[in-house]
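What follows is a single chain, given as structure tokens, in the form predicted on its own.
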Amino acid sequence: MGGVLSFAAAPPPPLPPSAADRLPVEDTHKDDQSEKVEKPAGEVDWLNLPCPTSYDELQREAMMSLKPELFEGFRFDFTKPLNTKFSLSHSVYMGALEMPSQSPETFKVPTAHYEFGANFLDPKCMLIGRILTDGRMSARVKYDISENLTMKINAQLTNEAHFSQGMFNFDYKGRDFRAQFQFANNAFYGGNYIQSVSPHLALGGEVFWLGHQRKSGLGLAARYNTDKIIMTGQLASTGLLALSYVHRASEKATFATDFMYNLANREATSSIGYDYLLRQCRLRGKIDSNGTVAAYLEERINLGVNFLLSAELDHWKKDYKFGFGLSVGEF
């Protein structure tokens, strides 16, 4: 289900940013201002409703505050830009990777890897490619058909068999409705469909289907938001739900909240998060039904030049993770 559902239905790589914003419209009847009849304030104008949020990024305002980047060890990031449109990137970390273990105490490997990165950004057109050490390679490509239509390409090559994936989507957006076509390997398919049914509220549904697993599904998904509040909820075949909520306490200070239930296992989970904005850096964090506390600080030292601080705290497994790093650079 799109979003945070989506991996009901298969692990699809990370979806690029959505499509760019229309542009505006020439208005060519400006002789006609004079005839038309303002509607009285408060009345709703059901032929120009907004056009709503993907459907894939439904519960985005919420991911930045209960999904933060976190990471464990060392990070520098460097981006170096050659002209208004290319960049190249390069990126070390060192740090520790969990193993997998039957026992609930956490086991952890010491690991490192460098990045190499190449980024191409235009107006209609987005290319971003990454190589790593071990082998693993990744590509985003996102290209403006039309005004409407948007083509996006998400591809990961692994080392390791059955671990490459690779998708394509079309997203088609219209003055008050969003639609997007998907397929990928193992012979995934799926579509959502979202409409605008009043100036604060969008209702949608998606469908896939999983052929290697021979699986179908289909779910539902309903966004409300206005300046302050950002309401959604989405429900799959699979028997997964999922709600969240925003508040906008001011424009520096975000709260968020979630809750998702899993029917086949009886399990649920919820946690609570933040994001508040200072002068000089972002501070967003969360706390889960789990016990785990987390915390990831970006402050700004100077233009282009970011010092990262990240902490993960699990009472209940011991499991504690710390990390910091640097970024230089920005595209």
Given for the second form:
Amino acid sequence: MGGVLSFAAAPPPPLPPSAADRLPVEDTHKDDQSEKVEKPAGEVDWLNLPCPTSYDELQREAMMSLKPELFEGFRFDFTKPLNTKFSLSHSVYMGALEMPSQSPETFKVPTAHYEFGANFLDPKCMLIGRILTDGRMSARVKYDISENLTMKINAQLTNEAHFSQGMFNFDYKGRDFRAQFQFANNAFYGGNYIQSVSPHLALGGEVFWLGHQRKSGLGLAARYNTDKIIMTGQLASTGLLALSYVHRASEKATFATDFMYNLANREATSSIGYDYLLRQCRLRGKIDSNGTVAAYLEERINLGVNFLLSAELDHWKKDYKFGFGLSVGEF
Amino acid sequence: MKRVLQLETRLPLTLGKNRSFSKFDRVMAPGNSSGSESKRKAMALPGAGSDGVLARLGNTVRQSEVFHKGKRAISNTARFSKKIIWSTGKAAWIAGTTFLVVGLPLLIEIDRDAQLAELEGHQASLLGAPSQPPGLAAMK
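Starting from the form predicted on its own shown above, please give the structure in the form predicted in complex with the partner chain.
Next comes the full complex, and the chain you just saw is listed first.
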């Protein structure tokens, strides 16, 4: 669940110098980033570089540890498998919804909803649908068109105007690179590409164009990845710099920290957290530079029965959120 | 001259408590503040001469520079210490609640995990299974 991508094989043994003349073969894969590969070869096997993580999920490990799904109130999730591929899910949530407001104080509105979901999971095809009592609906489709090409669809329908969204992604997974093309409503087009440049380092870039707002942007990213540590850095032309560092101290413990700087409003935030995966529970905790402290505990009471505890303290705003829940049945 | 200025700035604070301020003024700054002296004398007059030795002693103590300095120091210390106590209290509250949320569950869970591992190791040795360190059994 820690989800740290570790390479199955250790870096291959150094090749004889004759490997260097095979480099141009590999270069056909890396059209735009080939200049990054021209490093002194001979120490690593450039032909067997591992496939990098996709651009969207570069910071997934840090996010997993630092951004648990905190909630306030009570929630109950029930998943019932009908057969090996098909399952239904029911979920009830009762709690408070925070209303956005200009004043520093937060307004909370009590809310409750029921969510019904249907999942179809197959190695080649994944269909997930969710519908809420307040009329929101979301659907997710993932379909492997071929071994290397995957199509993903994300859609959200609401009864309010202009909040419905749809997004199509096409992922191409090469041997040591990944490319993605995405388009969404509001004339959003984007593409990204990430390439392994050494057994541990991957570099990537993205371009996007928001047609309705007539905005475009560029992004650059780097990810350094070993069994123990993961370092990522992302820079976007919107003025956002995001750095993250994940350290796997042991089988059970992972520590993560991240730093985010927004040039537009000159705000920097950083947080540090831990993620313990024990036999009976998973516990995540973090401390934020905004004065927020949060912890999220998933305790396994019985097989398939999980007890959730969520706590979030905002010391500066004096906003305290606590939640508990149960989740019965697993996927 | 400087001292007189100091005294005058201090005057509004101490006027109510020190009834015979004029005497002190005369002693400390002869001839310098003659303009305002008569006014102060008039204010200070009732009860100045008619007290006993103890009262006079008390007056001289109250009028001395050391007394004022001390009093000011005490009131400052009181104010600062109040502030410090309040802020340390707040810091302690933040640290304590932070520990309750982030630290305590971790300690409890790690302890529970260790206990569970111990129990499993114990059971494994009872059943006669090949003895295995509990940590390895946990990893699977």
